[in-house]
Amino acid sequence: MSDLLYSEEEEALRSAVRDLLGDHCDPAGVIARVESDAPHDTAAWKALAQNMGLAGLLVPEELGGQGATHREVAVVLEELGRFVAPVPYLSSAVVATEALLECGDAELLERLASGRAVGVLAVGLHRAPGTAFSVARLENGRLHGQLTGIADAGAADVLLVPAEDGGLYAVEAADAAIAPQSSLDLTRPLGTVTLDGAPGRRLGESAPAVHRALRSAAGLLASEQLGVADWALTETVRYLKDRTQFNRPVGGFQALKHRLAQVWLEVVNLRAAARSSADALSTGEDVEVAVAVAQAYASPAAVRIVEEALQLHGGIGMTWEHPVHLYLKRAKADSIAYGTAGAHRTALAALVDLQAP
């Protein structure tokens, strides 16, 4: 097995991404943005995708990318989770990019890798790898239908649409009607995509492309959940050191120490699961099992950790001005993204031939 510890290069990447997001995604700014009509932070996305070249980490160098691995992408996603950054990185640089890598479309890969375009796979955020997904009708070479629950659809320049003929089609976002949907996580907006005779270019077969995209998304989502959870632990420890009661920091009370120790253990376990999943995706070894294990653990763990953070913050944690609600909403939304923990446990049972009685 590979070394799951972070390399020097990965730590340097983390530091650079954290500095950039610290300048663009301060808590008050993120809250103000999600209250506006433009929830995506285009300036942060441009800095990440174009200035730092992070949109093309998974794309080979000969296609204009960085030729990196899923481990580096996982580090970026940890930091994006730590800041609940409202950017379409997971949707474009992971999901859409993986689908295009499966299809081998060099033109679109180059557009996405450069950061000049945002790609979105028009499959519902809740769909797990290997499960059925909605498709568009194909009539006289034109696409028709409505696809719902599409993450970051409003930021898309190009949509990757699965059709009833088994193909995956590239549709320019300008040729589709995209309407926002109400979603719990305000930092990752959902949208409904309506196609009414939209022209599309066939890229390849949809089934293997969608499976690859959703599998990578589920495996790397654990790293985003790790970033969310690690922020919750760090901020809660800081708050309990500063908050005083009876002339002493409340973090000194044994009952709260025990609760924080349990949170720390869950963060450590979550980090192990997330790193294992990212490494498996990088090496291609036991990928299905590693992804299923990661999501089976990460989804409920991240929710529990942020719920504890909210409770331990007391009254201030219940206010809109404190950002902990953004993290709880992200953790809750992530817990059903790309398959629930239950769906991944069921998949894992089949993979290791351990069926329930």
Second form
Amino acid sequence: MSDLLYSEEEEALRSAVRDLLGDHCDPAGVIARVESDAPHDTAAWKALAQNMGLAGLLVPEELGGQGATHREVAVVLEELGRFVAPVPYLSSAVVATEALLECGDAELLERLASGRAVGVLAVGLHRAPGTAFSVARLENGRLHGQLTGIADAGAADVLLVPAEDGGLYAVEAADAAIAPQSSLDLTRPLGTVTLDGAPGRRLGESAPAVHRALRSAAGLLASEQLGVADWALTETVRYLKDRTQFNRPVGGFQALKHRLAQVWLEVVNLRAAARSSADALSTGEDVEVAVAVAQAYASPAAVRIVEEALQLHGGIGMTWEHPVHLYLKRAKADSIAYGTAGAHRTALAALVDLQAP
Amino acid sequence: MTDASELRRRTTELLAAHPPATTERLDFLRARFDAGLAWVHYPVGLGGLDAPRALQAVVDAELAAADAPDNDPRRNGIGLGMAAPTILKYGTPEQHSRFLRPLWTGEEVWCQLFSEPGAGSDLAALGTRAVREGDNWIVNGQKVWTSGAHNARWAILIARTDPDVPKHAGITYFLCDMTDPGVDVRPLRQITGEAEFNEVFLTDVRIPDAHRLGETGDGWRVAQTTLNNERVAIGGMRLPREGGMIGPVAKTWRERPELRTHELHQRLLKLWVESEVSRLTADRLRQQLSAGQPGPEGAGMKLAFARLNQEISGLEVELLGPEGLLYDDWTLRRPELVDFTGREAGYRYLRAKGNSIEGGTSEVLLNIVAERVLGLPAEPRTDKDVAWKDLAR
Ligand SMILES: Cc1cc2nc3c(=O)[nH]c(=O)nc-3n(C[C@H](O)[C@H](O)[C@H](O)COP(=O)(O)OP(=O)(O)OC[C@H]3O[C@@H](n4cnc5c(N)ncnc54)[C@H](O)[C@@H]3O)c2cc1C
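Same protein, different condition: the form predicted alone was shown, now please give the form predicted in complex with the partner chain.
Let us now look at the entire complex, which starts with that chain.
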């Protein structure tokens, strides 16, 4: 049976990450940053990736990583979600790293694990594991084409580009034109990558690498969604205990208490689902089902929880200055990222033999 | 400390001394209790070995592998789930040795005489009276919705012993002999056609003071132990994937492709996912309990269980189409246990409606989560300082 709790080491990791993000990612600072030309928080990224060594959690020690598991990565992602931290952690330390682990490219793995370079897989954020993705053209060994909806493209040092020959290529960001897109989620901005005869180094086959990357991403995204949801619950409870109307705290009205209790229950369920898929990824047992279940549950749950948080904040929830909008945007974008709940339910139907008519 | 290998050793010993193949069922169960292997986390001498609760699974697995008889826990859910922990916590040594063994073996089945026509969610408003007379208490009143009273040998009972103080203060907790001539059990037919619960009329029932549990006037506090256990009883259940209500529907879906529609498919998958996540949450709760970090998830489990059972059983009836218009059996029966899987979809649909009412309604549980888990302000209380006898009724 899978271990659904947090170990003491995992709790220690959580509090270290939370302390660090508390210093770097206060809500007002995040709001100001995402409106600027440099939406990513490079100082926070450096502290996490280089100083704490967290970019290398999934990378074996002999390749300069920490040799940890998806369970620890999940804890980091929970905290990053709690702060809607604008850092390319999921893109680089999970998605690109998993693709490279599949290809077995030691050189790039070391660069990414050390945190000195940010890697980005040039596959649209919305792609579900096991589905088709766009590829670059190959002409005389050079890459051509435009790939859109690439998460954190603007922060990339190296791009991992699938090409029409079925290969995955490493392209230095300097050899590509990367333009920001105007994204719903300001804290995980998307970009367009244009390749115009860019040189690339073939790393291996793209299909297994992309599948592995997207599957881990989907499974671990549930932990980020948990962090987002847990923030929303905690903040809303705090606010409703403080806010008075009709001469009493509005949190004392039963209609709202029941809604919050319901939100709590969904957070509790979300935690179990997220732990289960993180544990399955780390042990390799029952991975496909655990990931599909986690995403099918987490996406609608996180969105609903943050939507409740916004409504229960009243007018202040609609303002730019209150951070709840950052969380709503993240939750909604996450519900599309790495496959919608519907895509994961469809995958599940085949896995557990509940066929469509 | 008793560890897993020690428990395995004792289980092997028990099996050697009382081979299941040649031992009477009851003799085996009594021997198992006396060996401390009934509920291993109970104290030595009371069916346990003071071992961690999680290790019960070790014993159960060994005994199941040896085909040993079990105590059919579903037959005595109230006894095992609620009466036992309350008696253990508040009982005297005499009460421990008198009640726990026959309760565990199932020789004596228990029921719960709590709810009354005028006191359901507001249980502390109850009006059944217990008046002291020498060494006895004389009890008069009416209880309702009493599951299994027709099979029960004993009941846990709460009654009013002091009407002049506010409602929570004047209640006392008793162990009531259901064979007392003053106890009149009448079937109350329910939505499913059967009569699983009852009305119970108490007329001059004599309860010896030795069967009082806890102090006079302290019954509300004692009852909290019962009610908290009632709520986690469900969360504590360990089920395999598709082990709950979703199982029969998934089976029908697989076996009867002609029933499938796209709309039902989407609903089924959504409920399958939610059932699986609920199951994981229950697993997580149990892991927390055995790691000694009891979480507040118990009340949440009952809420989720009720909603899912209702949605799934509703879907099942629709899936069956014309067959969903039929019902298996409306005869008035007096079941010994609630058998969800032995009956058909219509029964499941109707019986599941009780899941959000029995053991505290979902509305009341949401209040509990909001107040005790999230710390939100309590409901306004107009009855706090009023003597029970002066309350509106
Ligand atoms: C199948 C079944 C088996 C049962 N078995 C037993 C048993 O063995 N022994 C026993 O003692 N009892 C038993 N019960 C009784 C059960 O515990 C009560 O029915 C339950 O606590 C609700 O009380 P009530 O029926 O009086 O409803 P009421 O309390 O009258 O409730 C009516 C409605 O008002 C709502 N409500 C009440 N108070 C509040 C509040 N403060 N805030 C919001 N909403 C509120 C309720 O949720 C409900 O929707 C059983 C019930 C069922 C259905």
